[in-house]
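Only one chain is given next, in structure tokens, and it is the form predicted on its own.
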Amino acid sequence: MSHGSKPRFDGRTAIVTGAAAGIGQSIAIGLAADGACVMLADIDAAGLENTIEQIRSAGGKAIHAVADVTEEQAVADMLRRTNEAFGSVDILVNNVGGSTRGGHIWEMSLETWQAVVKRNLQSGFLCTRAVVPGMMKQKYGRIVGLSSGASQGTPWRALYKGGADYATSKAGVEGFARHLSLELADYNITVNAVAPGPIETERLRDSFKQMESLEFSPLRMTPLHRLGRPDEVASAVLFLASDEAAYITGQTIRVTGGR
């Protein structure tokens, strides 16, 4: 929440992709609760309605777009609607992403590889490219991408499921942030990433439960011996999006319980 009397994001506009559930929902609710006007994007219409309802019932300001942000036109339309509703964009959170049951490298199809790279990297590229000109003009911007502990290799994922497509694309999120922080530094735009470890979201709760007895389970491999919560990831994202983090750019904060 806000530090002092004024909300941290008073007068700021934010876009959060993948805001229908889990970490994205938590980030969107946190930004709105701290004063931001928020555009929520996702392909899940029902989930978006749920997030919007939570924000508005708490007195926050938000609109939403049912949009596939891996597509150029959908991103352009979303940005146009954001600008019409709230004016320029100050904060972009590239949260859309995910993996498939792609399996180990020796069994992974090209289609699976391409789909995961598209979801995790193309979405961030298109949304960032869309908002940057406005941020350059106003000489202010905060861009935060969601990486993953998988970018460093995750024992339980690698051993039991594979997933090189996901690990590689999430490492790309960190490289993207590192490089763009240099490209955009002259315009007072910071670019960072947050890498969550095993987080207990609705979607992943059951699969983490099934792994509890395994030798390399998340609980055993995580020094804090518990799963993280979506709001704990959101706290790191909100910090990087705030003016408290004005001198931090090109970094990845690992919210991984010590992994």
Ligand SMILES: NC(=O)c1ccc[n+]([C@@H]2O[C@H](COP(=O)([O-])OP(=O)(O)OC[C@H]3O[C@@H](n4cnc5c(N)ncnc54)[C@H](O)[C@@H]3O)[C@@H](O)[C@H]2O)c1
Contents of the next structure:
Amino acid sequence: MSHGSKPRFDGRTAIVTGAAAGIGQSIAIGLAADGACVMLADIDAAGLENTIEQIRSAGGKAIHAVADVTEEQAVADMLRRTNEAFGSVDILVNNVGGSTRGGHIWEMSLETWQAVVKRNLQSGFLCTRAVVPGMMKQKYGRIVGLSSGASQGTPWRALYKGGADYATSKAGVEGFARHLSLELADYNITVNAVAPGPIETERLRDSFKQMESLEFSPLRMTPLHRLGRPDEVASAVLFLASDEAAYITGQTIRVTGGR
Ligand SMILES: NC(=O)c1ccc[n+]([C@@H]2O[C@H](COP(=O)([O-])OP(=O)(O)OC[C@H]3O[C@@H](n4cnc5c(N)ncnc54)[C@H](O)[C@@H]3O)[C@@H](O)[C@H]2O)c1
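After the form predicted on its own, can we look at the form predicted in complex with this ligand?
Let us now look at the entire complex, which starts with that chain.
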């Protein structure tokens, strides 16, 4: 919530991709609770309704688009609707991402590799490319991408499941932020990333539970010895999206419980 009398994102507009569930839902709710007008984009229509309902019942402002943000036309339509409703975009959170079935390098198909790179990198590329001209014109922008502890190699993932496609894509999210922070600095657009560790979302709850007895389990390997919560990731994203972080760009904040 806000630190002063005015909400932190008063008068700001934001796009959050993947806002129907998990971390993206928590980010969208947090931005709206702190005064932002939020466009929620996701492929999951029912989940979007759920997020919208939570935001509106708390008095927040949000609209939504059922959109696959790895598709150029869907991103263009989503941005047009955002501009029609809110006039401009100040904040973009590239939250869409995730892995498919993982797999060790010696058994990974080209299709799996390409699908994961597309979901984690093409989504952020297309949404960023779409919003940047408007941000350049208004000389203001905050772009935050979702990386992962996996960008540095995560033992439980690498040892038991593989997933070089995901780890490599997330390292790409950090490189994208690092590069664009330089390219866009003169326009007062900051570009950063947040790298979550093991976060207890609905989707991952059971798989983390199944890993508890493993030698290199998330709980054993994480210094704080617990899973993180979506709102603990959202608070780092909101910080980077706020004016408090005006002098921070090209950085990745690791919300990984100490790893
Ligand atoms: N949960 C974790 O432990 C964890 C850890 C590290 C990084 N992350 C990253 O954080 C982000 C959010 O993760 P999460 O666990 O909340 O994921 P999630 O799977 O719970 O939610 C992702 C949302 O994105 C949507 N989505 C997927 N592909 C889409 C597409 N092409 N277009 C539009 N929407 C799409 C899904 O429908 C879903 O609502 C991801 O980038 C993920 O890689 C998560």
